[in-house]
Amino acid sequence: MKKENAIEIVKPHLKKKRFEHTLRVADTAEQLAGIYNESKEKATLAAIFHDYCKYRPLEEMKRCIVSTRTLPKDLLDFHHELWHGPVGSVLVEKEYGIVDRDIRSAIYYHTTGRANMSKLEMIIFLADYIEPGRDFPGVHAVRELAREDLLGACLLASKNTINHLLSKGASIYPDTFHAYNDLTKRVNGGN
């Protein structure tokens, strides 16, 4: 699918600010793909669709989680903000025939991360976190690190996210902890 077609598909599903965010994530993902020798086409497509289901009705997303064998039911025990990635990964295949596992997985894990993230998954996770419209404590350090150390930048983003959620007293999805632990091992050479 061409970038322009993907943008036209996604645009009506997003609010104006979220659409602008999506375009910035796509640009950031394309830049990171260039730096880290990953497919720019896959990175751009995954970035364009990463928030495709962000504004789907909660009941529709819940039905998708319940009825799709590949989605873990424990998602329902956590904040609904986590649902749009996994649900989006299912619906881009169902609605638009995007079957590429790498793209779908990058969409799935863009919010939580996971252990053993692929390079493309890390690029989308990071692009969503550091796109130029984001401005929150810690983002500038991650943005700087992203230019030279993909693993280190993902680890710092993961750490910042966990600290933020802990400070709010929010529950944290297990994949987020698994991502942090795995990234820590990878950054430290497997220890």
The other form holds:
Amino acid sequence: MKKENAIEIVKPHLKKKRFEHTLRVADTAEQLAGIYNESKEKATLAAIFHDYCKYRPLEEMKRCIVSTRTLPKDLLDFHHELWHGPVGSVLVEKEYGIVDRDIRSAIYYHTTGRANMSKLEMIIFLADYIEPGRDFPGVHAVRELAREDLLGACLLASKNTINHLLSKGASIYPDTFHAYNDLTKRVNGGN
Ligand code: DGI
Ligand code: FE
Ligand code: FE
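Please give the other form, namely the form predicted together with ligand DGI, since only the form predicted alone has been shown so far.
Expanding to the full complex; the earlier chain stays at the top.
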């Protein structure tokens, strides 16, 4: 699928702010793909569709999770913000025939990350976090690190997100911890 087609497809599904965020994530992901030798086509498509399901009605996302064998049911025990990635990864295939596993899994894990993230998964996870419209404490350092250290930047982003969730007293999905633990191991050897 061409970039322009993908953009036309997602546009009506997103509010204006979210659509603009999506375009910036796509640019950022393309840049990261250039730095880290990943397919720019895959990075761009995954980025354009990463928030495709962000505004689906909660009942529809719930039905999708319940009826899709491959989606873990424990998602329903956590905040609904965690649903749009997994549901998006299923619906881009159903609705637009995007079967590429790398792209679908980058969409799936963009919110939480997971253990053993692929390069493309890390690029989308990070691009979503550092796109130039983002402005929260710590983002600048992650942006700088992202130019030269993909794993280190993902680790810092993951650490910041967990700290933020802890400070709010929010529950933390297992994959969010798995991403952090795995990244510490890959960066520092863990301990
Ligand atoms: O969709 P975006 O707003 O562009 O960003 P996102 O998909 O990365 O994150 C959506 C929200 O999910 C964000 O406010 C952080 C939150 N989040 C990430 N990991 C967890 C989480 N929320 C909970 N409760 N638990 C998590 O593990
Ligand atoms: Fe998202
Ligand atoms: Fe996003």
